[in-house]
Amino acid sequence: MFFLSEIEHTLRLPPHLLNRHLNEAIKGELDSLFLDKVIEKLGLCVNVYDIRSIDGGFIFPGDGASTYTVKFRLVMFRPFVGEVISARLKESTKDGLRLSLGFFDDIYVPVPLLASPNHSEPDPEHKNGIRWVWEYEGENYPIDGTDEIRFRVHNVSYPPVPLDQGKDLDEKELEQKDSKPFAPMVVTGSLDADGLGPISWWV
């Protein structure tokens, strides 16, 4: 789930940071640049683990900042296909489930990957909400968000950044567009196997 990735980056250190210890100043800049950011194929950065080397310190003409070449390691969240992870229910819709790890919310379990057979019903605790229910041997087992939910990673994708076409759309078209924010990394999960789903199903 978590990996160390070594990166080399050319970093511009602003003049107001030059009075601080070099390692401390550079780590602060790396934190602001990389924490909670997704790097394609590497995953979501959750921490700057360490700084391996700092070279340079050049000041270019007309610029008061110094420029360094920094090699460092990042702790990346990058689940692998087939991995089993526990999460919490964030949202239940007609399209399936959205799960959260607390620091990462873009985990989706589409209807075909839910435990089957299943059906949806109105959620008594959320107005206009939907609750998915697994049917097994004549009993109904709801997914209501009470327990942690175990899922198996089915796919990890890095959708391309959408082009901003807002200027070409009128108000009505903008209202009809999907309001879901862009997610640079999406994990697709599955509950359709023994041991997966809410923990209470299996205890």
Second form
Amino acid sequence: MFFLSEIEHTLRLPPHLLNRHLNEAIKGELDSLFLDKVIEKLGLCVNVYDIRSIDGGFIFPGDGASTYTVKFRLVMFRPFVGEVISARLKESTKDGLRLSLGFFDDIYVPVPLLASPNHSEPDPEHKNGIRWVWEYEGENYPIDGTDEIRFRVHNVSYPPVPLDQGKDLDEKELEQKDSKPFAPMVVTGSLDADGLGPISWWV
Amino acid sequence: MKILEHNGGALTNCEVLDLLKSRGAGKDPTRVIASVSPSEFKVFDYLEQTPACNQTRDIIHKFVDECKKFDLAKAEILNVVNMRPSSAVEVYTIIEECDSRMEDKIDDFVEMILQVLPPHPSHAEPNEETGDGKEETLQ
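What's the form predicted together with its partner chain like, now that we've got the form predicted alone?
Starting with the chain above, the whole complex follows.
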């Protein structure tokens, strides 16, 4: 789930941090720059592991801040295909399930990858919600939000950042885009194997 | 920004949890004073709920040694350490081609997992009754 990645970055240290010890100031800048951000192909940055080297410290003409070339390692959350992870149900719609890990919410299980055979029924607890039910040997097993759900990672994709699109859209399209904020990293999971799904089904 | 090394090594959930604890994540109930950001706290909360919260380096080393005789891939060992499957069904999902590779060794494998890796404290496991002195000394 977590991997180390080494990055080199040219960091501009703002002048108001000059009275701090260099290592702390650089670490603070790296935290604000990388934590909780997605880097393409590397995943979601969770933590700055360590700083390997700090070079430079040059001040460019016209600039009050010094610029350092820093090599450091980050702890990245990057699930690999085939990994089994347990998560909580966030919402359940007609397109499938959406699961959440607390720090990462964009895990989708589309309908073809749910445990089959299955059917959906309107959820008695949430208005407009859909509840998915697995049929196995004549018994009905609903997927609800009570316990952890284990899924296997099917795919991890990094959709490209959308360009500014305020101009040509009419109202209807704008409404659809507002409902789902852009997700820079999307994990697609599958529940279609023995041992996957809510833990209560197998224990 | 340049990526020097895409994959510098895999980390188990336990190691990431230790890392966050060493920065003070577990000790501060107000969550304001420690030098840990809110997003890191979310990771900490998630990891506390997994079986990783009870593991230590020694337990993991021991487990990896024991796994050598089962001929497992590194990713599979990582998955097992993070998930702590407690029955054969759960092992099937993690290990590919389980039937052909493990055959009848599945039960030994599950037994070994139950002995070496401690269970999550909140899960009420029936195994804890058969549970040996070994689990208690590890905790």
